[in-house]
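The data below hold one chain only, encoded as structure tokens and taken in the form predicted alone.
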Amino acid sequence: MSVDNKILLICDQEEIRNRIIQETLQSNDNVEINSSKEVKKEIGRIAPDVVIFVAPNNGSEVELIQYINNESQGFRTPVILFVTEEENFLQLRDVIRAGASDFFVFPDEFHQFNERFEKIQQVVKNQKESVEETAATSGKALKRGRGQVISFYSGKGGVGRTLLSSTFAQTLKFESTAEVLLIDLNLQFGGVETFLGIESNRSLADLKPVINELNENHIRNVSEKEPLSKLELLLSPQDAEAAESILDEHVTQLIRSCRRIFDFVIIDLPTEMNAKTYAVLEESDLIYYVMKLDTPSIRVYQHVDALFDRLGMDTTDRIQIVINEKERNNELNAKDLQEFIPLPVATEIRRDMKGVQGAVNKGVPLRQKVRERKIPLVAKDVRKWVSSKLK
């Protein structure tokens, strides 16, 4: 079993960004480098395992580093590695206490840091890969020191990506001992609770007075539970005003304080792209991009595909293609699609609008249990897709 790190340089400096690239950081391929004003947002969606902390020029390192540290919280704390060009021992005593591991004056001791570096990397890995092994033994699906956030997005509407987002969760909990959550962000008009059955005068605008300070027994105060799988549910308010009232900011807060408590976050998102879709993707470690396999489908992937470059949003390594409806009649195929959107397809799922039509017209989720064997085609594919992922 190999695990990769994950490391996150902050430096604002060139010169000696330039030399820990090329020196430390060249064999290290799960590298991300940010600026002091970049960690904030950015941290809670990294979630690095050895951070390379270079001393910013306005002071601002114990902020940094507690932030860092409390950002933490729920999975495991990063190594922090601090780097200053001149020795001032009050300093150097403050970031040990905000929580730093150790520090390092360049360019005296650069020899040193290179040397604990390689130490520390081989440390962290060996922690992670026993923490896998653990987790594998015990049954337990998440393989990751931290909850796992996965998105459902199309530009377009009507591809099914309520229902795949919701059985998806659900499944997830089916099949696995983890702890998951659901949250609708379609937030004018919902539509989770009508593939899942349920009814409720809750929704996630309940926690927006509490958004500052928000913790676990907030969020299960509000959310409801599906009564099968016992998949937790934060449900979108379906109130225009309500929607207008939640801020990005919010949204953000939301994500990062419910990735501590969960291992998997299911987000279901509107087409529009607007301040908190934005701000989901960003903190998002997968996409699914939901589609049909026809001509309107595409080209609408291909606007979202250039929006995505004009807004500057990286989506490398995270995004995937999920094929649903999918027919002898489609006008292409999945071989065909590669040729216009050259993205891994996560799955296909099969049309099945029989099975799904007597679900919904019955208000009743597509699974009822853990092992089922008569269910609708679209929840056969489905597991076997939540199947291969937990593997």
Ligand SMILES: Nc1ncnc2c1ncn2[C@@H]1O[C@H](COP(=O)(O)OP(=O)(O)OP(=O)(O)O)[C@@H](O)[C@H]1O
The other form holds:
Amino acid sequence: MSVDNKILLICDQEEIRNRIIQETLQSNDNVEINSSKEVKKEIGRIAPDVVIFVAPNNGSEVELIQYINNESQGFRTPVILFVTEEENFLQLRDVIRAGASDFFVFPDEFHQFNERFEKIQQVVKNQKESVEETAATSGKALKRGRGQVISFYSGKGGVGRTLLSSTFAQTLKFESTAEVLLIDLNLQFGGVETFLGIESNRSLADLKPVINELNENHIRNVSEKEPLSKLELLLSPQDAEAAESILDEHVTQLIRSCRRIFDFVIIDLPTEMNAKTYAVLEESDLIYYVMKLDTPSIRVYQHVDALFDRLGMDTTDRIQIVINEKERNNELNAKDLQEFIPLPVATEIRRDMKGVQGAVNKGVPLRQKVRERKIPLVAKDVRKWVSSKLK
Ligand SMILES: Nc1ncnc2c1ncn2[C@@H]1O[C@H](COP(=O)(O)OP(=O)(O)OP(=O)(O)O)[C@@H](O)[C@H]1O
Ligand SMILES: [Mg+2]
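The form predicted in complex with the named molecule, contrasted with the form predicted alone above:
Complete assembly follows, chain above in first position.
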């Protein structure tokens, strides 16, 4: 399979341009060259994998790097190598913050630049190949660009949103090659860290200073990795003040940026219907409404449904019921439920006090690795559910 990288060289100075073309790019066919003035117009069409950006004289480098990253919607964010002729710490710090991967001071670091370029070419090529191959053979690797946003909601507390969203996200990661991010939007109290056994003082509140120009580096710098599955997590600040400082529009920006980078963005929501919850539900491709098979859950759902109506939120074809804590002696069964709630039931998860509490007490997730003989019932049910989604 031919997966040549597309390279974009942005350079206003003839001398450096010629040197890079002759010494770095001589064996590459797929190269486009732009001046810094042309980039904005051309970047969408070119959709490069690797950008070599030589500092322009007009100080527009930070803005252009941000622009390139923002415009990468629909394709993978390119790797940007920044080249400059003068060593200026503040400039270099700013371009890295804006999203450049690396910088080189010419002519002293020309050699290192060439070596790095070759390495990056290989890494990007391998990534593209593996994504295309898995997509062709298993269909499990989804196309980059517009990941699916799935939120877990319910108007009633304590029904299992946090347990199920974290297990669902971790299982997706175990069972596929997809890039998965779990976001905890219970900004005051958090929760997902409990079920995944994570301790961290990083949180999504750390993204605030860069929220208007969010790129992949920013998100990966603030996210935690669940070490067993490599699931990425944006944790809650667990702090009322920090929670308040996150504005409603930040939430929308965050989700839009995340869906460009990840194949699945899973969001654990609080019960409270405020502007942030509303924004997430509006952005979601799929809403899993979690409930138990009992009358209080049905009653609360009916209130929520009426509220959606009043708020003018259209959830047609986007909302499904997830039945949790299923037991033999439940008041109702899934069929009875349909009489009250005419929505598809995505799955039914059994109650397993022993399995869940055992894991929580040990401070570990319900699942430890891909192939495991004995896993708690809840993890088993979630695995079945996730596998059927990936088919
Ligand atoms: N299928 C299940 N089997 C056993 N225990 C469960 C199951 N689902 C949830 N629980 C337990 O129920 C409690 C509530 O779950 P969880 O915190 O996930 O709910 P929530 O809807 O996120 O609640 P909150 O409103 O507090 O955010 C937890 O102690 C969890 O371990
Ligand atoms: Mg919760």
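Positions refer to the first chain, counted from 1. Just so it is clear, the structure is predicted and the values come from calculations on it, not from any experiment. Take the two forms, find the largest set of C-alpha atoms that superpose within 1.5 Å, and that set is the rigid core.
Relative to the superposed rigid core, Ile10 undergoes a CA displacement of at least 2 Å between the two forms.
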